[in-house]
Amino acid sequence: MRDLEGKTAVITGSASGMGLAFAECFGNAGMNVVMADVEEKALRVAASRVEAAGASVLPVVTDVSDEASMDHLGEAVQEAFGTPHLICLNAGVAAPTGPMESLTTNDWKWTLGVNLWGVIHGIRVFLPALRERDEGHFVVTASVAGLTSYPWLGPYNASKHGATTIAETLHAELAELGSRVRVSCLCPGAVATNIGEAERNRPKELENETVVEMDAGDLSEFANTFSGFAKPPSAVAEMVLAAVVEDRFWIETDEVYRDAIRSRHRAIEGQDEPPARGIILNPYLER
(Lines of atoms letter the chains of each structure in order from A and count residues from 1; the text may use other names and numbers.)
(Lines give C-alpha, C1' and ligand atoms only; values in the text may rest on other atoms or scores of the structure.)
Protein backbone atom coordinates (compact mmCIF):
# COMPACT_ATOMS: atom_id res chain seq x y z
CA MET A 1 0.00 0.00 0.00
CA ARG A 2 2.22 2.77 -1.30
CA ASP A 3 -0.14 5.76 -1.21
CA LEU A 4 -1.10 6.54 2.40
CA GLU A 5 -2.20 10.17 2.07
CA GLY A 6 -5.81 10.65 3.17
CA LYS A 7 -6.30 7.00 4.10
CA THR A 8 -7.24 5.78 7.58
CA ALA A 9 -5.23 3.80 10.12
CA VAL A 10 -6.76 2.10 13.16
CA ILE A 11 -4.31 1.36 15.97
CA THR A 12 -5.13 -0.52 19.16
CA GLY A 13 -3.04 0.03 22.27
CA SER A 14 -2.16 3.49 20.99
CA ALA A 15 -2.09 5.56 24.19
CA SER A 16 1.59 4.75 24.76
CA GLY A 17 4.58 2.76 23.55
CA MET A 18 4.65 1.33 20.05
CA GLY A 19 0.98 2.11 19.42
CA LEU A 20 1.51 5.82 20.05
CA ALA A 21 4.61 5.75 17.86
CA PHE A 22 2.57 4.09 15.09
CA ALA A 23 -0.09 6.80 15.41
CA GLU A 24 2.52 9.55 15.13
CA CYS A 25 4.29 7.86 12.23
CA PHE A 26 1.18 7.20 10.16
CA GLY A 27 -0.24 10.60 11.04
CA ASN A 28 2.95 12.20 9.73
CA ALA A 29 2.50 10.17 6.54
CA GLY A 30 -0.83 11.94 5.95
CA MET A 31 -3.22 9.31 7.27
CA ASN A 32 -6.31 9.81 9.42
CA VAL A 33 -5.60 8.06 12.71
CA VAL A 34 -8.07 6.19 14.92
CA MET A 35 -6.46 5.64 18.30
CA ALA A 36 -7.96 2.89 20.46
CA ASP A 37 -6.91 2.15 24.03
CA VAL A 38 -8.42 1.03 27.32
CA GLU A 39 -6.82 3.92 29.27
CA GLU A 40 -9.17 6.86 28.74
CA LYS A 41 -7.04 9.64 30.27
CA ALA A 42 -3.80 8.50 28.65
CA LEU A 43 -5.62 8.13 25.34
CA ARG A 44 -6.90 11.72 25.45
CA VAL A 45 -3.39 13.01 26.11
CA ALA A 46 -1.86 10.87 23.37
CA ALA A 47 -4.54 11.82 20.84
CA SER A 48 -3.99 15.52 21.54
CA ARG A 49 -0.27 15.03 20.93
CA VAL A 50 -0.83 13.34 17.56
CA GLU A 51 -3.48 15.89 16.57
CA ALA A 52 -1.15 18.77 17.47
CA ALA A 53 1.29 17.44 14.87
CA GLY A 54 -1.36 17.94 12.17
CA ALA A 55 -3.13 14.58 11.90
CA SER A 56 -6.88 14.04 11.89
CA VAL A 57 -7.43 11.92 15.01
CA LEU A 58 -10.34 9.96 16.47
CA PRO A 59 -9.72 8.53 19.97
CA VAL A 60 -11.98 5.62 20.96
CA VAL A 61 -11.81 4.04 24.41
CA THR A 62 -11.64 0.34 23.66
CA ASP A 63 -11.17 -2.90 25.56
CA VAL A 64 -9.83 -5.17 22.82
CA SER A 65 -10.64 -8.30 24.83
CA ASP A 66 -14.35 -7.40 24.80
CA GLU A 67 -16.42 -8.27 21.72
CA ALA A 68 -18.93 -5.44 22.14
CA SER A 69 -16.20 -2.87 22.72
CA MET A 70 -14.45 -3.88 19.50
CA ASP A 71 -17.76 -3.78 17.65
CA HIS A 72 -18.18 -0.21 18.91
CA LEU A 73 -14.70 0.65 17.63
CA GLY A 74 -15.60 -0.64 14.18
CA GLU A 75 -18.82 1.39 14.14
CA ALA A 76 -17.02 4.56 15.29
CA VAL A 77 -14.39 4.19 12.56
CA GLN A 78 -16.99 3.61 9.86
CA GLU A 79 -19.03 6.62 10.97
CA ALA A 80 -16.03 8.96 11.09
CA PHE A 81 -13.93 7.86 8.12
CA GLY A 82 -15.65 5.00 6.33
CA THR A 83 -13.83 1.73 5.73
CA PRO A 84 -10.26 2.02 7.05
CA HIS A 85 -7.15 0.97 5.15
CA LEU A 86 -4.60 0.00 7.80
CA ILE A 87 -5.44 -2.03 10.92
CA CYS A 88 -2.67 -2.30 13.53
CA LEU A 89 -3.73 -4.90 16.10
CA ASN A 90 -1.14 -3.88 18.61
CA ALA A 91 -2.63 -3.87 22.12
CA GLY A 92 -0.76 -6.18 24.45
CA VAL A 93 -0.04 -7.00 28.08
CA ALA A 94 2.50 -9.12 29.90
CA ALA A 95 1.34 -11.26 32.81
CA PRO A 96 3.64 -12.00 35.75
CA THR A 97 6.57 -14.22 34.81
CA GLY A 98 7.30 -17.49 36.55
CA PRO A 99 6.86 -21.25 36.30
CA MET A 100 3.45 -22.28 35.06
CA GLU A 101 2.42 -23.86 38.35
CA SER A 102 2.72 -20.43 39.97
CA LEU A 103 0.37 -18.72 37.49
CA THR A 104 -3.34 -18.27 38.10
CA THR A 105 -6.30 -18.76 35.83
CA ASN A 106 -6.70 -14.98 35.93
CA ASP A 107 -3.15 -14.52 34.58
CA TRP A 108 -4.01 -16.69 31.60
CA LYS A 109 -7.44 -15.13 30.99
CA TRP A 110 -6.10 -11.58 31.09
CA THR A 111 -3.13 -12.22 28.82
CA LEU A 112 -4.99 -14.29 26.25
CA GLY A 113 -7.94 -11.90 26.36
CA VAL A 114 -5.87 -8.90 25.30
CA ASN A 115 -3.03 -10.41 23.26
CA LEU A 116 -4.98 -13.10 21.41
CA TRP A 117 -8.66 -12.18 21.49
CA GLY A 118 -7.78 -8.59 20.67
CA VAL A 119 -6.36 -9.84 17.37
CA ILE A 120 -9.29 -12.20 16.77
CA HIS A 121 -11.87 -9.45 17.38
CA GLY A 122 -9.94 -6.99 15.23
CA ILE A 123 -9.90 -9.31 12.24
CA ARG A 124 -13.56 -10.20 12.71
CA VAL A 125 -14.61 -6.55 12.89
CA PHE A 126 -12.50 -5.07 10.07
CA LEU A 127 -11.75 -7.86 7.58
CA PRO A 128 -15.15 -8.08 5.81
CA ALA A 129 -15.12 -4.44 4.67
CA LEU A 130 -11.48 -4.60 3.57
CA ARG A 131 -12.20 -7.79 1.64
CA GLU A 132 -15.21 -6.16 -0.02
CA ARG A 133 -13.13 -3.17 -1.13
CA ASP A 134 -10.19 -5.49 -1.94
CA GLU A 135 -7.66 -3.12 -0.43
CA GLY A 136 -6.03 -2.71 2.96
CA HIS A 137 -3.37 -4.01 5.30
CA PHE A 138 -3.36 -5.71 8.71
CA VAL A 139 -0.37 -5.43 11.03
CA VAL A 140 -0.51 -8.01 13.83
CA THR A 141 1.84 -7.31 16.73
CA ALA A 142 3.26 -10.63 17.86
CA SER A 143 6.73 -10.95 19.40
CA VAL A 144 9.95 -12.94 19.26
CA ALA A 145 8.04 -14.88 21.93
CA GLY A 146 5.82 -16.01 19.05
CA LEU A 147 8.84 -17.48 17.25
CA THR A 148 10.69 -18.96 20.24
CA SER A 149 9.61 -20.56 23.53
CA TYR A 150 11.71 -19.32 26.42
CA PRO A 151 10.70 -20.45 29.94
CA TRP A 152 8.74 -18.46 32.55
CA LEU A 153 6.47 -16.82 29.95
CA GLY A 154 3.69 -19.38 29.50
CA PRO A 155 0.68 -17.09 28.88
CA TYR A 156 2.68 -14.52 26.91
CA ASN A 157 4.33 -17.18 24.71
CA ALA A 158 0.99 -18.85 24.06
CA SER A 159 -0.68 -15.57 23.13
CA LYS A 160 2.12 -14.50 20.81
CA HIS A 161 2.45 -17.88 19.10
CA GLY A 162 -1.31 -17.62 18.60
CA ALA A 163 -1.01 -14.13 17.13
CA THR A 164 1.74 -15.29 14.77
CA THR A 165 -0.20 -18.25 13.42
CA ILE A 166 -3.35 -16.14 13.03
CA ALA A 167 -1.35 -13.66 10.93
CA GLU A 168 0.12 -16.49 8.84
CA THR A 169 -3.29 -18.12 8.40
CA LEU A 170 -4.91 -14.84 7.38
CA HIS A 171 -2.13 -14.24 4.86
CA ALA A 172 -2.60 -17.76 3.43
CA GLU A 173 -6.37 -17.39 3.18
CA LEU A 174 -6.16 -14.02 1.45
CA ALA A 175 -3.62 -15.42 -1.01
CA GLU A 176 -5.88 -18.39 -1.77
CA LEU A 177 -8.75 -15.99 -2.45
CA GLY A 178 -6.66 -13.77 -4.71
CA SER A 179 -7.30 -10.81 -2.40
CA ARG A 180 -5.22 -7.65 -2.51
CA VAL A 181 -5.58 -7.20 1.28
CA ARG A 182 -2.16 -7.68 2.82
CA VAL A 183 -0.85 -8.81 6.22
CA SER A 184 2.31 -8.10 8.22
CA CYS A 185 3.41 -9.84 11.40
CA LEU A 186 5.51 -7.70 13.74
CA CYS A 187 7.84 -9.75 15.96
CA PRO A 188 9.74 -7.21 18.07
CA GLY A 189 12.50 -8.00 20.52
CA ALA A 190 13.31 -5.52 23.26
CA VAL A 191 11.46 -2.23 22.78
CA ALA A 192 11.33 0.61 25.30
CA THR A 193 7.60 0.53 26.12
CA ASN A 194 5.71 0.41 29.41
CA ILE A 195 4.30 -3.09 28.85
CA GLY A 196 6.09 -4.06 32.07
CA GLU A 197 3.59 -1.82 33.89
CA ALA A 198 0.57 -3.43 32.22
CA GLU A 199 -0.87 -4.54 35.58
CA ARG A 200 -2.29 -1.04 35.92
CA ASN A 201 -4.88 -2.01 33.30
CA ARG A 202 -5.79 -5.47 34.58
CA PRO A 203 -9.57 -5.66 35.14
CA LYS A 204 -10.57 -5.99 38.78
CA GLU A 205 -12.36 -9.25 38.13
CA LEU A 206 -9.08 -10.75 36.84
CA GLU A 207 -6.82 -9.45 39.60
CA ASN A 208 -4.97 -11.94 41.80
CA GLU A 209 -5.57 -11.99 45.52
CA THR A 210 -1.85 -11.61 46.20
CA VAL A 211 0.75 -9.85 44.08
CA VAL A 212 4.43 -10.78 44.31
CA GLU A 213 6.54 -7.63 44.15
CA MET A 214 10.15 -7.56 42.99
CA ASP A 215 12.82 -5.88 45.06
CA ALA A 216 13.14 -2.20 44.07
CA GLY A 217 16.89 -2.58 43.69
CA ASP A 218 16.45 -5.49 41.29
CA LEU A 219 13.93 -3.50 39.27
CA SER A 220 16.26 -0.51 39.04
CA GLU A 221 19.21 -2.63 37.92
CA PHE A 222 17.08 -4.41 35.31
CA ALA A 223 15.68 -1.12 33.99
CA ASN A 224 19.17 0.28 33.52
CA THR A 225 20.32 -2.84 31.68
CA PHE A 226 17.20 -2.99 29.51
CA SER A 227 17.47 0.64 28.44
CA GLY A 228 20.92 -0.07 27.07
CA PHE A 229 19.66 -2.29 24.25
CA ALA A 230 15.91 -1.66 23.89
CA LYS A 231 14.85 0.00 20.65
CA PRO A 232 12.81 3.21 20.80
CA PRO A 233 9.19 2.77 19.67
CA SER A 234 9.71 5.39 16.95
CA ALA A 235 12.31 3.17 15.27
CA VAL A 236 9.88 0.24 15.26
CA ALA A 237 7.16 2.47 13.80
CA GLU A 238 9.41 3.35 10.87
CA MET A 239 10.00 -0.38 10.26
CA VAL A 240 6.26 -0.99 10.26
CA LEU A 241 5.68 1.89 7.84
CA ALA A 242 8.30 0.46 5.48
CA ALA A 243 6.75 -3.03 5.64
CA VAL A 244 3.28 -1.66 4.86
CA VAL A 245 4.57 0.32 1.89
CA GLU A 246 6.55 -2.69 0.64
CA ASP A 247 3.76 -5.25 1.34
CA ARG A 248 6.19 -7.29 3.46
CA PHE A 249 4.91 -9.98 5.86
CA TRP A 250 7.66 -10.39 8.50
CA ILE A 251 8.85 -7.42 10.55
CA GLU A 252 11.68 -8.05 13.02
CA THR A 253 13.22 -5.23 15.00
CA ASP A 254 16.79 -6.59 15.06
CA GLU A 255 18.87 -9.66 14.27
CA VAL A 256 19.69 -10.72 17.83
CA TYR A 257 17.13 -13.56 17.91
CA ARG A 258 18.01 -15.01 14.49
CA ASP A 259 20.16 -17.78 15.96
CA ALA A 260 17.53 -18.67 18.57
CA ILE A 261 14.82 -18.89 15.91
CA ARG A 262 17.02 -20.99 13.62
CA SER A 263 17.88 -23.30 16.52
CA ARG A 264 14.20 -23.85 17.24
CA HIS A 265 13.46 -24.63 13.60
CA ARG A 266 16.39 -27.05 13.37
CA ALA A 267 15.17 -28.80 16.54
CA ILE A 268 11.71 -29.23 15.00
CA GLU A 269 13.17 -30.57 11.76
CA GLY A 270 15.46 -32.95 13.64
CA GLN A 271 12.80 -33.95 16.19
CA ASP A 272 15.13 -32.75 18.95
CA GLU A 273 14.30 -31.18 22.31
CA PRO A 274 13.40 -27.48 22.31
CA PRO A 275 16.65 -25.51 22.74
CA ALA A 276 15.51 -22.31 24.53
CA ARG A 277 16.94 -21.91 28.03
CA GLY A 278 17.31 -19.06 30.52
CA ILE A 279 15.42 -15.79 30.16
CA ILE A 280 14.13 -14.36 26.92
CA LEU A 281 16.59 -11.44 27.09
CA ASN A 282 19.62 -13.76 27.09
CA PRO A 283 20.47 -13.12 23.42
CA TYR A 284 21.06 -9.46 24.32
CA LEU A 285 22.88 -10.13 27.60
CA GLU A 286 25.22 -12.71 26.04
CA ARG A 287 26.46 -10.43 23.27
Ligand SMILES: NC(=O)c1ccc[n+]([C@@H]2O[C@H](COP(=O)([O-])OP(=O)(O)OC[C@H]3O[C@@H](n4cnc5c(N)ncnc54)[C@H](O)[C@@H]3O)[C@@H](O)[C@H]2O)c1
Second form
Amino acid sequence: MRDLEGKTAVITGSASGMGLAFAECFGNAGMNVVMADVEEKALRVAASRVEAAGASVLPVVTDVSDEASMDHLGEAVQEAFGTPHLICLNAGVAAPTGPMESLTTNDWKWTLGVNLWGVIHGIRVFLPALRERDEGHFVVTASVAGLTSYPWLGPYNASKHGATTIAETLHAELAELGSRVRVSCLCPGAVATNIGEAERNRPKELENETVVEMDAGDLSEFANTFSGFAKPPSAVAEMVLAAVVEDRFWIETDEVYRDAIRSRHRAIEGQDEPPARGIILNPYLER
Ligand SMILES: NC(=O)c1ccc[n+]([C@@H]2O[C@H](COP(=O)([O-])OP(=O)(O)OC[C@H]3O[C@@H](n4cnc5c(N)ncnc54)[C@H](O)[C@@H]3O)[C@@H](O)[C@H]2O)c1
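Please could you give me the other form, the form predicted in complex with the named molecule, since above is the form predicted alone?
Full complex below, order starting with the chain above.
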Protein backbone atom coordinates (compact mmCIF):
# COMPACT_ATOMS: atom_id res chain seq x y z
CA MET A 1 0.00 0.00 0.00
CA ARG A 2 2.09 2.88 -1.31
CA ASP A 3 -0.10 5.83 -0.42
CA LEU A 4 -0.98 6.07 3.29
CA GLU A 5 -2.05 9.73 3.56
CA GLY A 6 -5.66 10.09 4.73
CA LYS A 7 -6.12 6.32 5.15
CA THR A 8 -6.99 4.61 8.42
CA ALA A 9 -4.89 2.32 10.61
CA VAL A 10 -6.35 0.18 13.41
CA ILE A 11 -3.81 -0.95 15.99
CA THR A 12 -4.58 -3.29 18.86
CA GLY A 13 -2.43 -3.07 21.97
CA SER A 14 -1.54 0.52 21.14
CA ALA A 15 -1.47 2.04 24.65
CA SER A 16 2.11 0.87 25.10
CA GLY A 17 5.26 -0.48 23.49
CA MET A 18 5.26 -1.39 19.82
CA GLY A 19 1.57 -0.62 19.28
CA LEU A 20 2.04 2.93 20.54
CA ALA A 21 5.10 3.33 18.32
CA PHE A 22 3.04 2.11 15.32
CA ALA A 23 0.34 4.68 16.16
CA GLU A 24 2.91 7.48 16.27
CA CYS A 25 4.62 6.33 13.10
CA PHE A 26 1.42 5.88 11.05
CA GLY A 27 -0.01 9.13 12.44
CA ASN A 28 3.15 10.92 11.28
CA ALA A 29 2.61 9.36 7.85
CA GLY A 30 -0.78 11.12 7.67
CA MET A 31 -3.03 8.22 8.61
CA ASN A 32 -6.07 8.34 10.88
CA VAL A 33 -5.28 6.12 13.83
CA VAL A 34 -7.66 3.89 15.77
CA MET A 35 -5.98 2.91 19.01
CA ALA A 36 -7.49 -0.16 20.69
CA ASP A 37 -6.34 -1.38 24.08
CA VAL A 38 -7.71 -2.99 27.22
CA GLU A 39 -5.84 -0.64 29.57
CA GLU A 40 -8.16 2.36 29.69
CA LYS A 41 -6.02 4.97 31.45
CA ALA A 42 -2.84 4.14 29.53
CA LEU A 43 -4.88 4.28 26.30
CA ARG A 44 -6.18 7.75 27.13
CA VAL A 45 -2.65 9.04 27.78
CA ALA A 46 -1.23 7.36 24.67
CA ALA A 47 -4.05 8.64 22.44
CA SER A 48 -3.51 12.24 23.65
CA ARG A 49 0.16 11.90 22.83
CA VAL A 50 -0.51 10.72 19.26
CA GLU A 51 -3.22 13.34 18.79
CA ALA A 52 -0.89 16.10 20.05
CA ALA A 53 1.52 15.14 17.27
CA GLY A 54 -1.21 16.01 14.74
CA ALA A 55 -2.97 12.72 13.95
CA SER A 56 -6.71 12.10 13.91
CA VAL A 57 -7.13 9.54 16.69
CA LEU A 58 -9.99 7.34 17.87
CA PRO A 59 -9.23 5.48 21.11
CA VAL A 60 -11.45 2.44 21.68
CA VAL A 61 -11.22 0.44 24.91
CA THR A 62 -11.09 -3.12 23.61
CA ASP A 63 -10.40 -6.57 24.95
CA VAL A 64 -9.05 -8.42 21.91
CA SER A 65 -9.77 -11.80 23.48
CA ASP A 66 -13.48 -10.99 23.65
CA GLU A 67 -15.69 -11.55 20.60
CA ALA A 68 -18.25 -8.83 21.45
CA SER A 69 -15.55 -6.29 22.33
CA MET A 70 -13.88 -6.86 18.96
CA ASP A 71 -17.25 -6.57 17.18
CA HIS A 72 -17.69 -3.22 18.93
CA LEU A 73 -14.24 -2.12 17.75
CA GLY A 74 -15.21 -2.94 14.16
CA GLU A 75 -18.42 -0.91 14.44
CA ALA A 76 -16.66 2.06 16.06
CA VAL A 77 -14.05 2.13 13.27
CA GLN A 78 -16.71 1.97 10.51
CA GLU A 79 -18.69 4.75 12.12
CA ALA A 80 -15.70 7.07 12.58
CA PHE A 81 -13.64 6.48 9.43
CA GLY A 82 -15.41 3.90 7.23
CA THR A 83 -13.57 0.76 6.12
CA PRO A 84 -10.00 0.92 7.44
CA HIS A 85 -6.86 0.16 5.41
CA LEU A 86 -4.17 -1.08 7.76
CA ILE A 87 -5.01 -3.52 10.57
CA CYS A 88 -2.24 -4.24 13.07
CA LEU A 89 -3.19 -7.20 15.25
CA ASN A 90 -0.55 -6.51 17.83
CA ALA A 91 -1.95 -6.83 21.38
CA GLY A 92 -0.06 -9.46 23.30
CA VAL A 93 0.88 -10.73 26.73
CA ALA A 94 3.47 -13.08 28.14
CA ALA A 95 2.50 -15.35 31.02
CA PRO A 96 5.25 -16.26 33.48
CA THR A 97 7.89 -18.47 31.97
CA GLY A 98 8.46 -21.95 33.34
CA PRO A 99 8.27 -25.65 32.59
CA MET A 100 4.85 -26.81 31.44
CA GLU A 101 4.36 -28.83 34.62
CA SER A 102 4.30 -25.52 36.55
CA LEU A 103 1.73 -23.79 34.33
CA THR A 104 -1.97 -23.45 35.05
CA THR A 105 -4.98 -23.64 32.78
CA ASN A 106 -5.38 -19.91 33.43
CA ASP A 107 -1.86 -19.21 32.10
CA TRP A 108 -2.77 -21.00 28.86
CA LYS A 109 -6.23 -19.45 28.58
CA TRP A 110 -4.98 -15.91 29.15
CA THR A 111 -2.06 -16.13 26.73
CA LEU A 112 -3.97 -17.89 23.97
CA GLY A 113 -7.00 -15.64 24.55
CA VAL A 114 -5.05 -12.44 23.88
CA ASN A 115 -2.26 -13.51 21.51
CA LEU A 116 -4.16 -16.03 19.39
CA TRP A 117 -7.87 -15.19 19.68
CA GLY A 118 -7.02 -11.48 19.36
CA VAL A 119 -5.67 -12.25 15.87
CA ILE A 120 -8.58 -14.57 15.02
CA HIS A 121 -11.21 -11.99 16.04
CA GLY A 122 -9.33 -9.21 14.26
CA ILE A 123 -9.36 -11.08 10.97
CA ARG A 124 -13.00 -12.10 11.39
CA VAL A 125 -14.08 -8.51 12.10
CA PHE A 126 -12.06 -6.64 9.47
CA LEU A 127 -11.40 -9.04 6.58
CA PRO A 128 -14.86 -8.96 4.92
CA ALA A 129 -14.85 -5.17 4.39
CA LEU A 130 -11.23 -5.16 3.18
CA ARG A 131 -12.04 -7.99 0.76
CA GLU A 132 -15.07 -6.13 -0.53
CA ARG A 133 -13.04 -2.99 -1.24
CA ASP A 134 -10.15 -5.19 -2.44
CA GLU A 135 -7.56 -3.06 -0.69
CA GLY A 136 -5.91 -3.20 2.71
CA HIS A 137 -3.10 -4.73 4.71
CA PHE A 138 -3.01 -6.89 7.87
CA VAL A 139 0.09 -6.86 10.05
CA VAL A 140 0.07 -9.75 12.52
CA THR A 141 2.51 -9.35 15.41
CA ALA A 142 3.96 -12.80 16.00
CA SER A 143 7.50 -13.17 17.38
CA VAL A 144 10.68 -15.14 16.89
CA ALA A 145 8.86 -17.37 19.39
CA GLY A 146 6.51 -18.16 16.49
CA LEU A 147 9.42 -19.55 14.46
CA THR A 148 11.34 -21.42 17.16
CA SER A 149 10.44 -23.54 20.20
CA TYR A 150 12.65 -22.46 23.09
CA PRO A 151 11.84 -24.03 26.46
CA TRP A 152 9.94 -22.35 29.32
CA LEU A 153 7.60 -20.45 26.99
CA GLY A 154 4.91 -23.05 26.22
CA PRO A 155 1.78 -20.85 25.99
CA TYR A 156 3.63 -17.94 24.39
CA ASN A 157 5.28 -20.20 21.78
CA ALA A 158 1.94 -21.87 21.02
CA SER A 159 0.18 -18.53 20.62
CA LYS A 160 2.88 -17.10 18.37
CA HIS A 161 3.20 -20.22 16.20
CA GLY A 162 -0.59 -19.93 15.84
CA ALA A 163 -0.32 -16.26 14.85
CA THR A 164 2.41 -17.06 12.32
CA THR A 165 0.49 -19.79 10.57
CA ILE A 166 -2.70 -17.71 10.55
CA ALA A 167 -0.78 -14.92 8.79
CA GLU A 168 0.75 -17.39 6.31
CA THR A 169 -2.57 -19.11 5.68
CA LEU A 170 -4.40 -15.81 5.15
CA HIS A 171 -1.66 -14.70 2.76
CA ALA A 172 -1.96 -17.95 0.80
CA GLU A 173 -5.76 -17.77 0.67
CA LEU A 174 -5.76 -14.16 -0.53
CA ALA A 175 -3.26 -15.07 -3.25
CA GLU A 176 -5.44 -18.02 -4.35
CA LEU A 177 -8.47 -15.70 -4.45
CA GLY A 178 -6.60 -13.09 -6.52
CA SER A 179 -7.19 -10.50 -3.80
CA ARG A 180 -5.20 -7.28 -3.48
CA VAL A 181 -5.49 -7.40 0.32
CA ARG A 182 -2.03 -8.01 1.75
CA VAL A 183 -0.56 -9.57 4.90
CA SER A 184 2.67 -9.14 6.84
CA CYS A 185 3.93 -11.22 9.72
CA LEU A 186 6.06 -9.31 12.23
CA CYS A 187 8.54 -11.52 14.08
CA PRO A 188 10.45 -9.32 16.51
CA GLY A 189 13.35 -10.38 18.68
CA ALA A 190 13.87 -8.35 21.87
CA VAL A 191 12.13 -4.97 21.89
CA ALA A 192 12.17 -2.48 24.80
CA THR A 193 8.48 -2.39 25.80
CA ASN A 194 6.36 -3.07 28.88
CA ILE A 195 5.77 -6.75 28.07
CA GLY A 196 7.72 -7.69 31.20
CA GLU A 197 4.81 -6.23 33.19
CA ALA A 198 2.11 -7.95 31.12
CA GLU A 199 0.48 -9.32 34.29
CA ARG A 200 -0.97 -5.83 34.83
CA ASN A 201 -3.64 -6.74 32.30
CA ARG A 202 -4.47 -10.29 33.38
CA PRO A 203 -8.22 -10.46 34.08
CA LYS A 204 -9.24 -11.34 37.63
CA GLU A 205 -10.99 -14.54 36.54
CA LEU A 206 -7.77 -15.85 34.97
CA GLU A 207 -5.50 -15.10 37.91
CA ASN A 208 -3.72 -18.03 39.54
CA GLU A 209 -4.76 -19.06 43.03
CA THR A 210 -1.16 -19.20 44.12
CA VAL A 211 1.37 -16.98 42.45
CA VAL A 212 4.64 -18.79 41.83
CA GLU A 213 7.36 -16.24 42.45
CA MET A 214 10.27 -16.55 40.06
CA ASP A 215 13.73 -16.34 41.53
CA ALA A 216 14.47 -12.59 41.84
CA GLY A 217 18.13 -13.09 40.86
CA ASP A 218 17.25 -15.04 37.72
CA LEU A 219 14.58 -12.49 36.82
CA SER A 220 16.83 -9.48 37.09
CA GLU A 221 19.61 -11.24 35.18
CA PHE A 222 17.12 -12.04 32.41
CA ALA A 223 15.80 -8.45 32.42
CA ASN A 224 19.32 -7.00 32.21
CA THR A 225 20.30 -9.32 29.39
CA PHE A 226 17.04 -8.59 27.59
CA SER A 227 17.34 -4.82 27.84
CA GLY A 228 20.94 -4.97 26.63
CA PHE A 229 19.74 -6.30 23.27
CA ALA A 230 16.28 -4.77 23.01
CA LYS A 231 15.48 -2.54 20.06
CA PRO A 232 13.50 0.68 20.52
CA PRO A 233 9.85 0.20 19.47
CA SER A 234 10.15 3.19 17.11
CA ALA A 235 12.75 1.27 15.06
CA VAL A 236 10.33 -1.65 14.72
CA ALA A 237 7.55 0.75 13.69
CA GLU A 238 9.72 2.09 10.85
CA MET A 239 10.35 -1.50 9.68
CA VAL A 240 6.61 -2.20 9.70
CA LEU A 241 5.85 0.96 7.77
CA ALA A 242 8.46 0.05 5.14
CA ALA A 243 7.07 -3.51 4.83
CA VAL A 244 3.54 -2.20 4.33
CA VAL A 245 4.64 0.30 1.69
CA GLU A 246 6.87 -2.27 -0.06
CA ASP A 247 4.33 -5.08 0.42
CA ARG A 248 6.60 -7.59 2.18
CA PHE A 249 5.26 -10.57 4.16
CA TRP A 250 8.04 -11.27 6.67
CA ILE A 251 9.18 -8.49 8.97
CA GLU A 252 12.26 -9.62 10.83
CA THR A 253 13.79 -7.24 13.36
CA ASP A 254 16.81 -9.34 14.40
CA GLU A 255 18.92 -11.39 11.99
CA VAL A 256 20.50 -12.98 15.05
CA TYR A 257 17.68 -15.59 15.06
CA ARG A 258 18.33 -16.79 11.48
CA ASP A 259 20.53 -19.74 12.51
CA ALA A 260 18.04 -20.87 15.16
CA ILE A 261 15.19 -20.77 12.63
CA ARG A 262 17.29 -22.54 9.99
CA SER A 263 18.34 -25.29 12.38
CA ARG A 264 14.72 -25.90 13.38
CA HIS A 265 13.75 -26.23 9.74
CA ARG A 266 16.70 -28.53 9.03
CA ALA A 267 15.71 -30.73 11.96
CA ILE A 268 12.18 -31.02 10.55
CA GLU A 269 13.47 -31.86 7.09
CA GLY A 270 16.02 -34.36 8.45
CA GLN A 271 13.66 -35.81 11.08
CA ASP A 272 16.19 -34.87 13.76
CA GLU A 273 15.63 -33.90 17.39
CA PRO A 274 14.32 -30.34 17.87
CA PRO A 275 17.41 -28.13 18.34
CA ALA A 276 16.21 -25.31 20.63
CA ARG A 277 17.95 -25.35 24.01
CA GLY A 278 18.55 -22.86 26.79
CA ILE A 279 16.60 -19.62 26.78
CA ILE A 280 15.18 -17.57 23.95
CA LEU A 281 17.94 -14.98 24.39
CA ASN A 282 20.62 -17.57 23.56
CA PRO A 283 21.13 -16.38 19.96
CA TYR A 284 22.20 -12.98 21.34
CA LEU A 285 24.41 -14.54 24.02
CA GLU A 286 26.10 -16.90 21.55
CA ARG A 287 27.06 -14.20 19.06
N1 LIG B 1 8.74 -6.83 23.50
C2 LIG B 1 9.27 -7.84 22.85
O3 LIG B 1 10.45 -8.16 23.01
C4 LIG B 1 8.43 -8.64 21.89
C5 LIG B 1 9.07 -9.55 21.06
C6 LIG B 1 8.32 -10.26 20.14
C7 LIG B 1 6.96 -10.06 20.05
N8 LIG B 1 6.35 -9.18 20.89
C9 LIG B 1 4.91 -8.96 20.73
O10 LIG B 1 4.66 -7.60 20.47
C11 LIG B 1 3.31 -7.29 20.79
C12 LIG B 1 3.25 -5.98 21.54
O13 LIG B 1 3.79 -6.16 22.84
P14 LIG B 1 4.82 -5.13 23.49
O15 LIG B 1 6.11 -5.83 23.56
O16 LIG B 1 4.74 -3.82 22.82
O17 LIG B 1 4.27 -5.09 25.00
P18 LIG B 1 3.51 -3.95 25.82
O19 LIG B 1 3.07 -4.60 27.09
O20 LIG B 1 4.32 -2.73 25.91
O21 LIG B 1 2.22 -3.65 24.91
C22 LIG B 1 1.19 -4.60 24.77
C23 LIG B 1 -0.15 -3.88 24.77
O24 LIG B 1 -1.21 -4.86 24.65
C25 LIG B 1 -2.25 -4.47 25.53
N26 LIG B 1 -3.11 -5.61 25.88
C27 LIG B 1 -2.88 -6.63 26.74
N28 LIG B 1 -3.94 -7.42 26.83
C29 LIG B 1 -4.88 -6.92 25.98
C30 LIG B 1 -6.19 -7.31 25.63
N31 LIG B 1 -6.78 -8.38 26.18
N32 LIG B 1 -6.86 -6.56 24.73
C33 LIG B 1 -6.29 -5.44 24.18
N34 LIG B 1 -5.05 -5.03 24.50
C35 LIG B 1 -4.35 -5.75 25.37
C36 LIG B 1 -1.53 -3.89 26.74
O37 LIG B 1 -2.39 -3.07 27.54
C38 LIG B 1 -0.42 -3.12 26.08
O39 LIG B 1 -0.80 -1.78 25.82
C40 LIG B 1 2.79 -8.50 21.55
O41 LIG B 1 2.00 -9.30 20.67
C42 LIG B 1 4.04 -9.24 21.93
O43 LIG B 1 3.81 -10.61 22.13
C44 LIG B 1 7.06 -8.46 21.81
